[in-house]
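In the block that follows, a single chain appears as structure tokens, in the form predicted alone.
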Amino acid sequence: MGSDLDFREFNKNRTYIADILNLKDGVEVELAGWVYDTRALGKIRFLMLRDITGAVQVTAVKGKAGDDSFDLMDRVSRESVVYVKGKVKDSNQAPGGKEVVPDEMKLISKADDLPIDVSEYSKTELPKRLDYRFLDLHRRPVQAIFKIESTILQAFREFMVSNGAMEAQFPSIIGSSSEGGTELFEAKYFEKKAFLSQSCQLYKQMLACSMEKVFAVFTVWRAEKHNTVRHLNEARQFDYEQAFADEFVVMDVLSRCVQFIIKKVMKENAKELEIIGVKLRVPKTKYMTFADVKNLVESKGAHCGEDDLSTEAEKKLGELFPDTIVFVHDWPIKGKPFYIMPKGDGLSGGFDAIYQGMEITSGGQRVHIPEILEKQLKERGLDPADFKSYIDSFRYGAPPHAGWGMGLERLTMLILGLQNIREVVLFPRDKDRLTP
């Protein structure tokens, strides 16, 4: 099926399907992709056929001469892959008023009976588009969901660059726990136990201390039993750390990335958004003290929590100030990791950034300082011998430094309205799913 096309010339020659639209009357094109839907209508049969550009009406009629595409077109089943040669022609009734009509057809891959609904309009559950997830990607809703969520991540980069910070890789394999409460997945490492990394925050504030401005796009793994629709298990992360800076400095340059980002979608994904029936705003931002937000929520009749904001009170953040980026500062030290600066009267530098009632980031000013970084690691039970490389760093002047994590997948559906992460994560990766 297919062996006898030369992909090497059909490259040169292919027209993508939304470049049609622009193409005169008689034109010839080459096109390649999948079969969306058929249709027959007396002596003529109609097949749509879809690339990743768009979908255009390919029209054949019964007898032309040294031609089988009518006899193709009668047999070939939803989602099997074609080439097709033909011309443009101008038609009122097609679909964006263009049709092929082919003068070539060739089936180059056929597709079993389709597992699940691949239509625009699919009610298959999520769970199952899942477990056929690489079928489940034919869908355009969900191509558009990954193509945006493309862009996120080359807007992060690009603002970060522009920022003059400098991108880094760091290690996923660590000897000890880089946050302590979070469960870690343990792996044999030779003869001695690792774990895979739920954080690249030790090693991003070690090289802040001497590059000063670094951000990184990282695989973070947490191993707690949760099963929820904001969690995961595998995620992706953006961190950025930044010397000579308190919390305000890297909360200004946080609300300026996501402002950054979301404008660049509104820009480029403009047809995806309509795709999947997204209207997007650019965000203010707002301060608020963690005091000043547990009096608010609480008056609404929310529960906020002693030295941690509930998930209830996130949501009542949302319904507030939609369309708005919170900053909760002057947190708690109680509610903040081993890393984070006390500031005095049982207060942090940390802070959490609330957008659409979730957090997105949680960041703060670190610690520089060796004996405070003891004696906070053993309040929370964890022993600074293990953390002795970490510790010895800001020995040799380290300045004060202060950085944020923001999980990409939720920071996607959050700005695409979705209810579920799994939704923006091509092969998710939770407690009871590990294919495909």
The other form holds:
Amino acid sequence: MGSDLDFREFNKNRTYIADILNLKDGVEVELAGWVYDTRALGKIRFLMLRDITGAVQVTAVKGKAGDDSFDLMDRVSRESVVYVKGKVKDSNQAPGGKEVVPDEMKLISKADDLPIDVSEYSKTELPKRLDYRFLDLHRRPVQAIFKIESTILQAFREFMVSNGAMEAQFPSIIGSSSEGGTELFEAKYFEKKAFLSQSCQLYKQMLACSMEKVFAVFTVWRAEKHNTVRHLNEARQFDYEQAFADEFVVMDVLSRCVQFIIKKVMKENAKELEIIGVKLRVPKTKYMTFADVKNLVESKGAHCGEDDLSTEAEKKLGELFPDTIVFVHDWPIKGKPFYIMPKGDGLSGGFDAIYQGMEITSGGQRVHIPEILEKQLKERGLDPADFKSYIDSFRYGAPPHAGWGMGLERLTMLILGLQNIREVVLFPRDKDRLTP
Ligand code: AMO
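Same protein, different state: after the form predicted alone, show the form predicted together with aspartyl-adenosine-5'-monophosphate (AMO).
Expanding to the full complex; the earlier chain stays at the top.
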């Protein structure tokens, strides 16, 4: 209901606005989209019509017989949805050198007064934009972000398949912690206590012990109480796990993966990168031990941290090595979860990858020896009994293995140089936000 347009016919005849650039003067087009803006000039009305591919000026003159486009353009509200049938016309004044002269225009869906500024450089603050995210998504720069994020997702899958890995699905309801005891969202599971998955860590390890190379795009939930510009309570991770590997093997996979993703974005999203105003570079890679990083950042006057890098130290690495994935390995075992292999001397096979001053990935060589696993669980105050099937999985022929998890949103925000992680989540979940 709401319009008498035959959408089956329309979809056969539709022209997307970006394709108008290639059409000759006088060609008939049928368009549909949103009213970005209207302007009146004497007996002429201009309407900027936008669809998902671009925008075009529609120009109507008063008094054209059999066509009420002029009157509709006089009263139609911004972001209303309209159908236009008309002819392409070359025009020096129109943006892009083409305009459309309507023969017929229909209002498909009327927009009420807009609660946020939907112009290209919106003055509305992020929290309010997120309250009206569905409308914020009408904006070109916002659409550009999510088109790029979609490319990043596709590129990850493409890289992983060419790397010989199998995509896997894992449970999102778990019976015990996978990343340590804190930060868990509790759920009721019949008469049992359950949790929303913190990661697919234990499952991807168990799978790699038979299928060798596995990957997943996996949603994780973390009950972190602090609201920061780089944490979400619901985030998406790119997970990878490989058998017969140590941390150096999978760090190399990660560097090639990120480079592949960025090259693909540069190739496929040139238009979107221009809209956001981002110039991308394929990152270099650098390998440093935790001890060397500590010496370096402290020599530059920044606080480092003993078992984990401080935010300040990550920022410092970003300043010192821009456009570089810095792999920080030989990480102190105290700062890593129970499933990371100890190396002796208080060190481990764990690593973090820092890019543009922020952690994008952690990973490492895993423990595939049940006795070490039990010991590390106990040291962290966890009960091995809660991890019985996971520990048992390493008793029947488990190869050494390694892997990593990379935050989709962290990667996207850093590639695009955005300051708040919520910018790259369609419908973010943080401590204060459960809708829309
Ligand atoms: P970790 O907890 O370090 O490791 O997470 C891996 C990566 O996921 C992203 N990330 C987040 N992004 C936004 N908000 C959050 N709350 C959040 N938490 C994590 C980050 C981070 O580097 N199982 C291990 C990975 C592994 O060893 O394979 C894990 O989850 O980019």
